[in-house]
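This document starts with one chain, in the form predicted on its own, laid out as structure tokens.
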Amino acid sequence: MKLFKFSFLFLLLALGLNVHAQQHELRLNLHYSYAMPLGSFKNDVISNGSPRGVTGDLLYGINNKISVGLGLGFQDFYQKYPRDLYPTGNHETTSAVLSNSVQIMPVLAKAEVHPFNGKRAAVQPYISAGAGLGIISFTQYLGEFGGSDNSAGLMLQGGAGFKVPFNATGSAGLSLGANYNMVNYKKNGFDNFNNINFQAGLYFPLR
């Protein structure tokens, strides 16, 4: 939550600074994700890390440090518990295997703020922040028995990185960084899916 705070603040101050505009450019970020559950997503739901996700911004560059668009994604959790006791209604309880998946698609409207772009540097720092909406698809299974449910709420994304370019340009390189996703779910007596992912990739100008 500070880390989401933090990024909509710098950026408010980023938009009221008196920054150089450079020509305009079409940039396309591809990232691996790894995300951690947080919350009542970890203790409920899913505790297990997810390696299964990418991400993809498509940002266009309004001047020389910020840079605005939209943000995809896809991130893929799943868990299956040992056996063990679950209460099914009418004061019974049934011995079964556990099994939860949750796939989260983001659909982001994002800026991302690069307060010393145009300086040269081998490293160059950045913010991101967005909102939107998180598709979800959220299938439970008690062993043979369970379903799935689909929907879409609120999300906002907090994230920090920075990029390493290729060359002087800067126009292409390595980024690495990680986001803070909050993520609305309120069904099932489930609370939310808020997680934080961690990325790497390449970014690089669309011609």
Contents of the next structure:
Amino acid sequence: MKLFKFSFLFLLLALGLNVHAQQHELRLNLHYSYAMPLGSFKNDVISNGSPRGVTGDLLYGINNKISVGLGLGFQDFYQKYPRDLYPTGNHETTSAVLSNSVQIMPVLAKAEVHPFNGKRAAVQPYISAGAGLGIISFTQYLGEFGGSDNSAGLMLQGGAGFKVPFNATGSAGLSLGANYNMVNYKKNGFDNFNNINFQAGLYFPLR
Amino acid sequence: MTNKHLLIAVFSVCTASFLSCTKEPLNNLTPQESRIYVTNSDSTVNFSNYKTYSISDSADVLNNGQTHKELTAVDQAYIDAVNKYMQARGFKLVNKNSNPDLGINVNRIYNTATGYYDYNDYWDYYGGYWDPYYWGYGGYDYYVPYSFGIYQVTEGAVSVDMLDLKNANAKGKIAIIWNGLIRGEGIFDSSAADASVKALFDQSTYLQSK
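Please supply the coordinates for the form predicted in complex with its partner chain, as a counterpart to the form predicted on its own shown previously.
Below, the chain from earlier opens the complete complex, with every other chain and molecule after it.
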């Protein structure tokens, strides 16, 4: 019931005020990002969430509902596991503290859709999609011994959120949202670095 | 500066801060956490068939292909720790002239790697960081008459070898049937010896004389 009330309130806000369209406008979205690993990334590599991330989207409004452009970012994942035993060869066992460190830098072609843009709305929901490369740096240490692997893999992103314009023109405001990030990494028995990130920041026009 | 430019500047600073705040694994390890303990064993050996052992009275120091024997306080601490945990597993220390079943060597190993860095690459990369104005010769370029410099890095390890003396005559060789290797920070400190050797034995539960 609470969820229903919240959804109803959100819909009222979304349709409540007039906001101008952002057609033919170049806009920058800047966000702080908190990310959580998912699936095999969470189970096999790093289970801790990452509070060290930023994203930036440079988008051009091709009409009053759809913007397209470039999505960039940086997210740093790190986890140190307590000392444990690892089989490292035939009849060889290594006792070590395992440290995993993963940095992901997305370079995405991105589209953002504002279904209620141009209507009376104080809160603008949006959905987004992106595809491109995830530039990955993966470092693994047993104790102080280890090394890094740098690579780039296919990255797909789907997101949703809402924007709260500062003024009636709607050209700048607050932005809150979340993205599901599929990051391909098939090496040394690893499968992917999929994660979900929650982001909060600002958007404003570049004129 | 407009608000837009200010925001971009703030974002750039934040991005740079995040990049510099990347958790560097090596900076987040204590000396104890930096250490690794590696054990190897001959899976065909039943250690309960061995009852007695003798241990070398000094350490073999293997230093870049040169070997000699030495007994420092650190070596003695490792020898004492090996004795402690061997006897805890039921093995009996005997004189080396009393036909021990096992012989144990404690080794200190040093490997020095020598490399060079190319000054041409070096200055291409970092040249902009040196300020000629600091020396009062603003506008002058630096000139490096030589092309490379040398650096050396020495890495150390402690190893414990367990030798099969019981079957040496029958096999015509002295087989190493167990080996423990200790690497990482602070291992050449006497205070690290007991915990390090304990770790080797803890992960080798099959080392039992009974």
